[in-house]
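Have a look below at one chain only, the form predicted alone, in structure tokens format.
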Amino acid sequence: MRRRILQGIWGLIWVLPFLLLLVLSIGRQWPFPALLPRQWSLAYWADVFARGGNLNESLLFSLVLSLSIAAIATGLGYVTSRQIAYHPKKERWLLLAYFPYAMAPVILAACLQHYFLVLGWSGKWSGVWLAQLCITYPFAVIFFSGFWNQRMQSMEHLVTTLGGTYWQAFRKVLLPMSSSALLVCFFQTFLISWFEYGLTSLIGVGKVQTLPVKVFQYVQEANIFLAALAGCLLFLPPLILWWMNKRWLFRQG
């Protein structure tokens, strides 16, 4: 009985946030120190699904961003990843790929913004995308550095003393071994440029509305409901995902 009142407290714990942004998503004149909202109304949520919304856009602009990134991410850091792993010097190599990570997305930004200017992409969508690979592309290094051990070394070889091909090895054995792997880091990648702020405002210097970038916008214009609308849309694909994670890859495992 204990142990179910210490878990129903620790759900609920979980959940008020989330059910905070939803009562002010939908919720109108909240006045202190009223408990709920004195009006309800699903515009603002209307407005995400309608043309010409204000945050269908930043919407579907933050997907195509976060999807394409973990894409690309994920397939070079599990290659390159194996370069290094096989390297007679891949200390070195994997030490390369922390370094993003030594500082904060913020002044990693502001050391690349030179760069992007000079290059012309800041404030552009091709400059964002390729400042959010900068971090999560070693991160998915990082991530499949220790997949390379040698029981995948052995297979590989089995493969080729059979008189298979590095293709086929690649093909049949590697890949169908790390597809558990490989969506995990997709996961996790698609998790990093979704919450990406920090380098995002920089290198995008406002013009690229990412979701993060309107939440924040929303809460600096002093708008709770359309920032709270904005923070439940931020919500929803982690939650698929996590859903995800846990009806596939824990019942693979």
Given for the second form:
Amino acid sequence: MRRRILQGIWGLIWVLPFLLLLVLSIGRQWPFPALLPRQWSLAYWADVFARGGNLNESLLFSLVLSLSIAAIATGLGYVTSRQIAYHPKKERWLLLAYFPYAMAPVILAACLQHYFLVLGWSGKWSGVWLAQLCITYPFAVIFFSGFWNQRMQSMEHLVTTLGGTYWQAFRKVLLPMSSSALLVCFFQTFLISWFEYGLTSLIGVGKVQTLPVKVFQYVQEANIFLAALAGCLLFLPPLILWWMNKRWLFRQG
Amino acid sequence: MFLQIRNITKSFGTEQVLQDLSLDLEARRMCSILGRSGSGKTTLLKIIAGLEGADRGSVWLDSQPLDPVPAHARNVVYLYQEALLFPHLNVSENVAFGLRLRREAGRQVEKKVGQMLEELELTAHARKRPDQLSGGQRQRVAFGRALIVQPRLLLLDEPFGALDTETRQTMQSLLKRICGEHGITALFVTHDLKEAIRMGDVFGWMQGGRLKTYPGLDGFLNDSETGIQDEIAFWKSLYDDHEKGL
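Could you give the coordinates for the form predicted in complex with its partner chain, as opposed to the form predicted alone above?
The next block holds the full complex; its first chain is the one shown before.
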């Protein structure tokens, strides 16, 4: 019984902040010390799905940005990490991949900003896309660096001696064996891009309004209802990913 | 000669791994190469398989120079110490792998796989995943996967190194029997003296990147360089002491 109560409290601690976000996103007029908002409305949510709405453009762009970043970074990281793993000077190359994380992404953005300004990429979606790739791509390289080991190389060699070309080895052995890792890397790079704020606001100079940028903007404007709505939208994709992870990935394991 | 290796030399950086190495092997014979770790055995096999390039020398198989032939077109299968079964495929599909690469017809594949599994006493395990098999069973699947493509040459790199003594002996007998039945030409490298004697028709001793070959067991056993005589003397003295009751 005591254990169940403790479990309930523990669960409530996790759920309450999200519940509060949800209440705020459908609430109107909530003066202190009222326990609940005085009015309830789905108008903000309806606005998200309406054409030309305040948040739907940010939501859509953020989704396209993060999904494309995750796909490209995962694919590039997978291929690059293989080249690095079998290179005689692999430690030196791998050290380069740690560089953006050793100096923190926001400091990297400050360093990159000058080049982006000169090249005219500052304040553009393409610029933010490229800047986010600068942190997700090395992450994917580091992520897969442990995957390409002596055993995988032996597997590849074995397929070759059994009569397979490199493409057959990739398609019939390496890809199926790495599908779970690819999926996890895709999720993680998606999340890095999805929640990225510092680098996006520096390179985007306020013109590129991804969902995290919008949340901070609403918070600064003290518009708690819209900030809550944007916060809810920000949590939706990770929740879906978490559910997918649980449903497919752990079942595979 | 079916396999002819001529004056192979290989270096990694400043370290010379193979030095002017030559070997002849007739078809349907198994050559046991005994050597300590780091003697260059694996590098030799990788050069024959086409997975490494030699700095100098040539390899000929059935009167065909292998050097210009890429590894996947040589039909020379390399087996590792570890079975390296594909974890996403069951036993049956692992064995069928090479045939699928060659795009053989489905019914033909099924028939060949069925026969091979029966020969290796694996029929009951056909639908199992590799992680459901014992070490010996995994190695048998690896043999089946290699033998089903009818390789011109089989290269075995200490394939029983990870097995316990009893399974090892069973596997040695099984491999010897199957290779004989299928008329397989093979190079078997090991650092285990008993295994080398048990598996080979002809023998080789490898040390410091050099290979010395013996057409028969007598020459192999009587060469003082290999250390076999010391080992025989050791066991003999142990036996004599035991007999004398010491």
